[in-house]
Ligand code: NAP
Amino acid sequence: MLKVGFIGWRGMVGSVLLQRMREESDFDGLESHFFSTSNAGGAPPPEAHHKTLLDAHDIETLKRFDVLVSCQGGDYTKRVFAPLRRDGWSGYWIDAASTLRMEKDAVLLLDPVNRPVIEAGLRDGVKSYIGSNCTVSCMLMGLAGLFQHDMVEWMTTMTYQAASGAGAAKMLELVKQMGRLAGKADATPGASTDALLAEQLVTAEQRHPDFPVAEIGAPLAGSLLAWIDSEVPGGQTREEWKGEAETNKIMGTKRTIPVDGICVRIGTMRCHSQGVCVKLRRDVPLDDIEGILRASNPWVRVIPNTKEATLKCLTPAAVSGTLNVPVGRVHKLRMGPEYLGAFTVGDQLLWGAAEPLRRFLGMLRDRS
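Chain-only structure, as in the form predicted in complex with the ligand:
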């Protein structure tokens, strides 16, 4: 039986991973152990083989596992991965963090799109399997068909990313911010009937020195933040840099397809959405494009380009907690017949994080 260690299981990605594994009875056939960076000796979840949480920094303990699944974050990966391998550990490392994604001996996980690459990695003895960037994964779950048919000359992605993409603590702070704004308007006479008064109260509250911003760094409820992750040379953020780097690595493209845009954090709880402009390599009729998108994987939903269908199906409210990846607003842009506009929404905690990890762990279990 595969002996698997889970690190980071109580964070956003980790808790969604456990939830999905329970739904799919994935713990059957695994000997599961749970680690903590902050609470070794504490109580693990009910699936634990070992009845206390193990120390996630203890290399000797980590080395005893066939598979380690880390949803803990990049700093943790930086701290333990190299010492583990240096000490001769040759187990499978499955990780949600970005640290190892661009390493030559790491395979990116998004099996509905790149299963042959993952299978080749297993055949070739690759031992590091890394979840892809959440925005890229959600985009490719919707639009991979265009890449598979070599139709993309370049692509822009303008994103609308949920607070949960930044982790549990930021999400909890967003709820606190929402509560402060709604509470202020509720408690002020006249604010439920005077929209300008409501807006002025909300704006003043967002600017109040006591407004809770310790985690996010700025008001996000009722606002947006056009910067995600750190700066890289050339004016991009790291989140924007990943768009091209990871799309091309996942798809195994022969030439680098330019992918760029502006990544924006918005005050939604869950789901990353993005408006894309695709410069096609040739003019292809819309019906053919929709057919290609639809055939790409069983989770894509091509949404008719109507107001009714868009408001019903193409929103984080409709998609959160589901594996469906709707692609809508599909139409040719005014720039010419080779310019395609579209909008996608995907649950970044599922396809953008936990689900590819869960499915790969299942592949390992089935092989053991």
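Could you drop in the structure for the form predicted on its own? We only have the form predicted in complex with the ligand so far.
We keep it simple here and write out only the one chain, dropping partners and molecules.
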């Protein structure tokens, strides 16, 4: 029986991972143990094969496991991973953090679109398997068929990323911001019937010195932030840089496909969306493109390019908490028949975080 250690299982991604594993009965056939960075000796979840939580910084204990699954974050990976390998641990490391993504001896996980790459890694003895960037993962779940058929010359992506992509604290602060704005309007006579007055109240509240921005850094409720992550050379943010770097690594492309755009944080709680412009390598009829998208994996939903279908199906409100990945607004752009426009939505806590880790752990369990 595969002996698996879970670290960071109480955080947002870890909680979603455990929820999905319980829904799919994934703990069957595993000897599951749970670690803590701050509460060693405390009570573990019911799936644990031991009575207390183990110390997540104890290298000797960690070395006893066939597989370690970390949702603890990049700082933990930096502290623990290298000492584990130096001490001779040769088990499988499965990680939601970005720390090891671009390492040569690491494979990125998104098996509905890159299972051949993952299986090649297993055959070659690769032992580090890392969750991909959440926005890239959601995009590829919807558009992978175009890459699999070598149809993409280049692509731009304009993202609309939820607060949950930045962590639980940002989500909670967004809720506080929403409450402040709604409360101000509700408490002011006339604001419920005078739209201009309501706008003025909201704007003034967003600019108030004590508006809650300690986590996010700026008002997000009723606004947006056109900067995510740190700066990299050339005018990009690191989040934008990941679009090309991780897309090509996930797909194992033989040639580098340029991917670039602007990444924007918006005031939604969950689900990342993005508008894309794809320069196709050749003119392909729209019906054929939709068929290729639809056939790429069981979770893609090609949404008719109509107002009714778009408003019903192509929104974070419709997708949140589901594995469906709708692709809509699919049409040829006015620049020419080789230019394709589309819009995707995906739950980044599922396909962008927990689900690829869960599925790969299942692959290891089935091989053991």
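Between two forms, the rigid core is defined as the largest C-alpha subset superposing within 1.5 Å. Every value quoted in this text rests on a predicted model; they were computed, and no experiment measured them. Numbering follows the first chain given and starts at 1.
- S36 shows a C-alpha shift of 2 Å or greater between these two forms [criterion: core-superposed Cα displacement of 2 Å].
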